[in-house]
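Here we start with a single chain on its own, the form predicted on its own, put down as structure tokens.
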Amino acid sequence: MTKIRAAITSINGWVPDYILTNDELSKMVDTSDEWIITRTGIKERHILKGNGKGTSVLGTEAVKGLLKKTGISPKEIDLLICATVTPDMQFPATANIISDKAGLKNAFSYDLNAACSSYIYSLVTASKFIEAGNYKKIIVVGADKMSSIVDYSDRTTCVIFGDAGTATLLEPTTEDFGIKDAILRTDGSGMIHLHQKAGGSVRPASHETVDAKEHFIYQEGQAVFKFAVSNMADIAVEIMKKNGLKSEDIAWLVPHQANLRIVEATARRMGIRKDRVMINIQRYGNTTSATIPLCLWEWENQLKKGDNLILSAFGGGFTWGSIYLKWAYDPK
């Protein structure tokens, strides 16, 4: 029996027009361009402005662009999974809202939250629907409006995050391309180091939680950095060894853009040259669920059919994972 794999057949990204620079941030908090670049590698980030605009705006624009780019009718899409940590609201799922706005009338849809590993987790989940043979066209949206949960008086977190939306099309293939393998991991004890304190069922929104600024990102930077450097690099090396891949076999490393130092440490551990690592953190910051697909979108014209790619991410939870995929199409 011929094996069916899920292949990425197109990808699209969308970012808001407004750009928040390091110089502008230095007027809001006690920081500087040099301080931010030295510690994170970030120079600017895009921010979604306007009342009533949430993550669904980012995702919808990315999906509409993808459909236009491919010439595919919205009615052909079977499933949409939205990877996000910043849903428009607790319910309905942001995926439902995006499906409605983009005209996906025949698709079922739901959200998936694994913090900064959400895209990796969603891509693997979507691939299983394809491999089962029941679905032909699936869109994975990676979108986050991180500015909605950032405290712009906290210089340790406000410099890191930006807003972006992406849409990845998955289709079946019987050729030797697509998602070949994946390793996903979780360590829930890491929750204490990175979380949002209020807004869930444990601490519902109240005057007390709002006054205490508990609806923003809480992060213990040094602890998260230490875990991210070791686990993101280790899991990338693990999937290479599992599939008999050497560093020279890898065309591109596509890492989660959390911090430039973490990206560089992962590449060194894998033995990957810097010119084979996708890095755009300087322009977008950490867009959480959108970082990896933003890289794929920006590098799409440089990717060649048959290229071996390693995708690697680390996020709150703690969650982390790596995907080995073989690129399925040449530049168009």
Contents of the next structure:
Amino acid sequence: MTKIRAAITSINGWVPDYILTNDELSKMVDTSDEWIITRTGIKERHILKGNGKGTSVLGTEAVKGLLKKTGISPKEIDLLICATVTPDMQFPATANIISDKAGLKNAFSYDLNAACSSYIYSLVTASKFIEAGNYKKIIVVGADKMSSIVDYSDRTTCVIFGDAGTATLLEPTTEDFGIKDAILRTDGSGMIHLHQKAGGSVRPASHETVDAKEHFIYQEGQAVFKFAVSNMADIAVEIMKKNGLKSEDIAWLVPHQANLRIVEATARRMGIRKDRVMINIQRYGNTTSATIPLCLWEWENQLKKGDNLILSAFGGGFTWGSIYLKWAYDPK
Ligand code: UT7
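What I would like now is the form predicted together with oxa(dethia)-CoA, since the data block earlier showed the form predicted on its own; can you produce it?
In what comes next, the whole complex appears, and the chain from above leads the way.
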């Protein structure tokens, strides 16, 4: 029987207009442009402003743009998975809200949360529906309004994160393209280093949790950095070895953009030259579920059919993973 693979056939990104610069942050907390650039590589990030605007706004704009770009009717979409750590609300799923706003009348939809690895986990999940043979068009949204859970008086986290939305279209192919392999990992003991303390069933929202700022990101930066550097590089090297790939076989490394130093360490371990690594952290910061697809979207015109790509991410949970895919189309 012919093997069906899931291939990315189009991609779109959307970022809000407002740009929060390092200089503006320097007026809000005790930090500097120089510190932020040296330690993280970030120069600016986009922020979604306006009351009542959540992650679904980012995702819906990205999906509408994708449908316009491809000329596909919203009714043709079978499934939408929204990778996010900042859903509009606890329930219903943000994916449902996006599907409704974008007119996806025939799609079922749900959210998937694996922190900064949400996009990689979602892409793998979506690919299985396609490989099973009964789903033809799936959209993976990677969207996060990180500014909704960032404490803008905490200099250790507020300089890192930004907001963005993306939409990735997956379709079946029987050719030798698309998602070829993936490795996903989880280690729940890492939870102590990176989490949001309140708002879940353990510590429901109360005056006390709000006063204690427990609805914001809690991150032990150095500990997370250590795990991220080793695990992201290890898993990228593991997927290369598993598929008999040498560094010269890889056209692009597409890493999660958490910190430029983590990205560079991963590329070094894989033996990949810096000009073969997609890096846009300087303009967007860490947009969690949107970092990897934002890169693919920005580099889309440079990608050629048959290019070998390694996607790699590490995030809260801890969660991490790598995907090996063969790009399925030439620039249009
Ligand atoms: O995507 C999800 C996974 N997350 C990550 O991968 C993030 C991993 N961690 C990191 O990227 C880095 O640890 C950070 C960017 C969060 C912090 O960078 P660092 O080089 O690890 O700094 P540090 O935490 O070791 O802090 C060094 C110093 C401290 O001062 P003292 O104690 O040496 O006096 C901090 O208080 O830098 C200080 N510091 C700052 N100074 C100016 C921390 N944040 C800032 C800041 N501006 N924004």
